[in-house]
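Okay, so here's just one chain, in structure tokens, the form predicted alone.
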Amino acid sequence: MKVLVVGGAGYVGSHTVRLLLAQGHEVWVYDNLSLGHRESVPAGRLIEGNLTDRALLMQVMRDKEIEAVMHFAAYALVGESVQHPAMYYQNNVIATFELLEAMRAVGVWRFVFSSTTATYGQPETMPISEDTPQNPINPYGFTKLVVERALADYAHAYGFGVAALRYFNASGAASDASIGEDHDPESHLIPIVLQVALGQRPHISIFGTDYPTEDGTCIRDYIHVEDLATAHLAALQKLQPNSVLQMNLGTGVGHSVQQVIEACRKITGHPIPAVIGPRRAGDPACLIADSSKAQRELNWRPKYVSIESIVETAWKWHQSHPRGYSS
């Protein structure tokens, strides 16, 4: 299949591009490189452009005879979305509609969307299934939910086949350490902890140890980036016209902040000093996925389940690329 991967120079997108190419698909990456990395894209596969450029999008889809689009391009920092909501609505919502309208104009109907657990807000029960009410508590989560609702309407009205894949905590790196996680600023726990092991930070800060969990720190479901890529491919292959797939992607196993730090200490052999601080506003105590729907309907199983196996791939990447793609 000929696939346009929007945001394919980013973290999850680049790993999905790699898998698609390995499976024999013809892949093109559309990215403005504002957050992505040219170095993560295979040679000759990158088309630089903005999502608001509908004419360029239509030209690319026609010239490359695109049959499906995967959409990873979004701003994804919760705090930033609270401070700058206009930026998030412009980039995550309005620009996405430009992409959808470009697809509609040229007759491309397959669409796989990178969504998020943030659409659920602060659920009262665990694990989180697709039936859990979606009540986002920040602009980032709401922008993703707006697009999800629009995709369902596009499927019903225009014949699109869409998949909205709600990630839990994306983590890890390619098994051969050729590509990995490189954000500026970095906001994900595992790479921040590993930066301490690399001597790039003096310590890791733990925000709250008084949560109602076994060790008092927040629990999250860490899903390996290659497992996310596999799920995207499976969803793409399942799409049918007028169809809507909405699925959680996680392992179903939660790990606390303390457990992640201990795993990093074990894998790196570094003591990784930790400093206890107060809670951050809006941090739920526990977020764990029920991904049985994806496992059942996509015949998908996460390969990386233990936190140590996830950290090991991340550590190999950060060791070989201590400054990310600029190393």
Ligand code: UFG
Contents of the next structure:
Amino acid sequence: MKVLVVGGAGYVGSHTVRLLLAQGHEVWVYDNLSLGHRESVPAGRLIEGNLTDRALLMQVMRDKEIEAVMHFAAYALVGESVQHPAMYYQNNVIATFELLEAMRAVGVWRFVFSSTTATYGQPETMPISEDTPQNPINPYGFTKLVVERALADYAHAYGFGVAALRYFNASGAASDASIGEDHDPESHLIPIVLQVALGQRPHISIFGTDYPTEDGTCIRDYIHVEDLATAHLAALQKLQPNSVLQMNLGTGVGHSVQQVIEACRKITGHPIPAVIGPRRAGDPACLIADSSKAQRELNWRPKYVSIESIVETAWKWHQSHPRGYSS
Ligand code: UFG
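Next up, can you give the form predicted together with the ligand of this protein, since the form predicted alone came first?
Next comes the full complex, this chain leading.
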């Protein structure tokens, strides 16, 4: 299939691009490189452009005879979304509508969308299934939920076939360490802990040890970025006109912050000093996926089931790219 990957120079997008190419798809990456990395895009596949440039999007889709769009381009930091909601609604919602309208104008109907566990807010019951009510508690979650709802309407009214994939905590790196996670500034747990092991930070700060969990630290469901990529390909094959797929993507196993740090100590052999700090605003205590729907309907299974195996790939990436893509 001829696939336009919007935001394909970013973390999850770049890993999906690799897999699409490996499986014989014709892939074009559309990215403005505001957060993405040129180095992560295979040679000759990058088209630089903004999501708000509807005319360019239409031209690209026509010229390249695009049959499907995967949309990864978004801001995705909860705290930042609380401080700068306008930026989030502008980029994640308004700009996304430019993309959808460009697709509608040229008749492209297949759409795979990066959604998030943040659309659920703080559910009372675990694990989280697709039937769990979506009550986001921050602007980031709202922006993704707005687009999910719009996609259902576009499917119904305009014949789009859409998949909204609700990621839990994307983590790890390509198994050959050629691409991986590189955010500036970095805010995610595993890369920060590994930066301590590399000697780039003195310690990891644990954001709260008074949560109602076994060891008092927050629990998350860490899902390997290559497993996310396989789910995207499976969803792409499943798309039908006038249809909506909504799937949680996680392993179904939760790990506390303490357990993640312990796994990193084991893999790196570094003592990784930890300092207990206050809670980070907006962090839910526990988020674990029920991904049985994706397993059933996409015939998808995460390959990386242990936290150690995920950290191992991230560690290889960070060791070989201690300064990320600018190494
Ligand atoms: N944490 C620390 N210290 C750090 C960084 C993180 O203790 O220096 C903790 C956080 O408090 C949290 C856990 O580690 O409990 C994981 O934090 P991340 O920042 O790695 O990930 P989040 O769970 O906050 O964020 C993820 C995605 C977001 C998404 C969010 C939805 O990265 O895009 O889940 O809840 F919005």
